[in-house]
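We begin with a single chain expressed as structure tokens, specifically the form predicted on its own.
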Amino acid sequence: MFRNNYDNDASTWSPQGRIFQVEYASEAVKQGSAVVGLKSKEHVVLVAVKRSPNELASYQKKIVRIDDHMGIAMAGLTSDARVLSNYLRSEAMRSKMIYGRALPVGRAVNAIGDKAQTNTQEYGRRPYGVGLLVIGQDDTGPHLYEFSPSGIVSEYYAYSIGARSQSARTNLERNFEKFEDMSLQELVVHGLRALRDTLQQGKQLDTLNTSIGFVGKDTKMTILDGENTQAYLDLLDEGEAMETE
């Protein structure tokens, strides 16, 4: 991993015009378990695979509520995600107290993008080793954003980050044109179908390792874990059974 003394800090460029510390942080995102996000014209959904460090530990939280209209899912270092989520919560609270309105989703994502970019420019700091998918509903409709350790933020119709996320992205790219008119239930099931493509051979989605989050025009940010995910997992199995027949 050592690259000719050009990777000692985030403020040093290599002769090829690369910042290796940022690339290393992006690799940390690829080590995290997968997260999938997708949106229709009325709702936006997150689905994620949770990991357990060992058999004696509980599963780590993957989806976090920021406000009634916004939530995030993480892939990478959970501790870095906690710092960013606390910052977003503070900004959301500040917007309500000062301006009397919910924080616009685009402004929230740009705020953490600026915060992350500062860490790639100042000596003695390191990039955040986490990627986020941010979902939210504001006056302009539902939104899905991706945040990367470089500070770049992009809006998507559907996207996936984390380990083996390319498999999920391939599924989403084939079907994203159908998402616009899907119901919330159909959107969640399709997200789970894409998420399943990221699993290792022999692994299955179940109530222990699956987390679902969604928000919409008339729906506050809702997170489902444990037995609350069973109804959607059953719909996923039913859909597969029908396709098999």
The other form holds:
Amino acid sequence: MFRNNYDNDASTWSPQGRIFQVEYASEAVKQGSAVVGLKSKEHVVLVAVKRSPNELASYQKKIVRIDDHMGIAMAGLTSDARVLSNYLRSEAMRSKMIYGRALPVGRAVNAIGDKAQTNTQEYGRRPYGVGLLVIGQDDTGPHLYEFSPSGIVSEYYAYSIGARSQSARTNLERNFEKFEDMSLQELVVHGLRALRDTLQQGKQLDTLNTSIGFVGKDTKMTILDGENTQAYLDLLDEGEAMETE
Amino acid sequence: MMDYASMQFAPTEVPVEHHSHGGWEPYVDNGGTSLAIAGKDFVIVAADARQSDGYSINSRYDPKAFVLSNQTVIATTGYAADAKRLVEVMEQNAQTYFHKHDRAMGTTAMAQLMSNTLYYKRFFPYYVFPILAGLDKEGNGAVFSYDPVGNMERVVYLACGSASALVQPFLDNQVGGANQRGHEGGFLDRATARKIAIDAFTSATERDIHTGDWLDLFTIDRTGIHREKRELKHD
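Please move on to the form predicted in complex with its partner chain, as the form predicted on its own is already shown.
After this comes the whole thing, all chains and molecules, with the earlier chain placed first.
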């Protein structure tokens, strides 16, 4: 009932202790197509469903390389994601020049978390309308983080954001304990399986709408699109066939 | 008529600046030599690895040549600190290009970028004499030479550094066929170019005190960059 009174700007609290503008921004994330992230002892993987606004258009890029050791997947306002990924890229290069080592993933994510937080406290600014899953490899191993418009950052073993991502999260909750010792290939296939649960009836994962990204101890950040995803999609189908037998 | 005998002339003074900043000088010449030779479908880059300061050796192995992409190499001589920084800046720009265009920067684009990067510091220059070498879009060998503020020229072969006065005339004769009658002209093949590069360095090492220790030799062709490390005299 009183939701409309306290939602004009990000500098206003509601009596229940909520900032509605930030919550509305999170709604924008839920509108974006799903992305799934999961990690093992050696690797961390992102898989995403790419959307195309119409038949004439290309499929929107969902996974972006930040540096040799880091990548992100986005859900929500892709223009906001572009601004944040450009910022992360320059931070990664700056870190390399100043300290002579790759930017630690946690530090990177907190940098954008802090950036996003200012947009939730300053008058006249709007929160970022995008959620990110950030993957990276550093001295302390592989990492997966969630970044949200509120500026809140959390680390995960496995997670999913975007449209119908709860289905993927349920799948991951059931299986995440097995991920630790999986090979890169198994990890990707499990990610695709969870991602598939977010699709609407009649839709399928194919080489046009699937994007895969991964990074690991001895693996530079790699992004697979188009024909390069076919091998993994085939493994996904094989696994399907075996399960139904 | 002029009476030259009785004219008074003040003693001539050479026009030099007399103030100094407590003897502090922002630049140092760390010595060393580099060269590059372009072929029809390859390019060779060679640089020694001795870093010196006057009569002292700072390091016997401080590489002067750096890989910028899978088809471009930069070789630097002059002030080592400026050379390293220049390469770091070029690497950053190459990364930014890759992020924007989703593909690696080509050699000719990198060459122009190098010129702009150097001119950017026109009023406090990088004390570096870079050679940029790689394959152009057609797959032909390309070598670009620069002065410290970015004047750029594409050439077939070049030598830079403390022994450049020894090596460049040698290349003029052997690669360019200068002062030779009946020289066929055209590009050299890989094996010959490599031998000339190696001989240039072994000879330069003999006569130039700042050149020696180790040689880094890069061969760039469409299969990628092949790297070779050869020992030079340590004296």
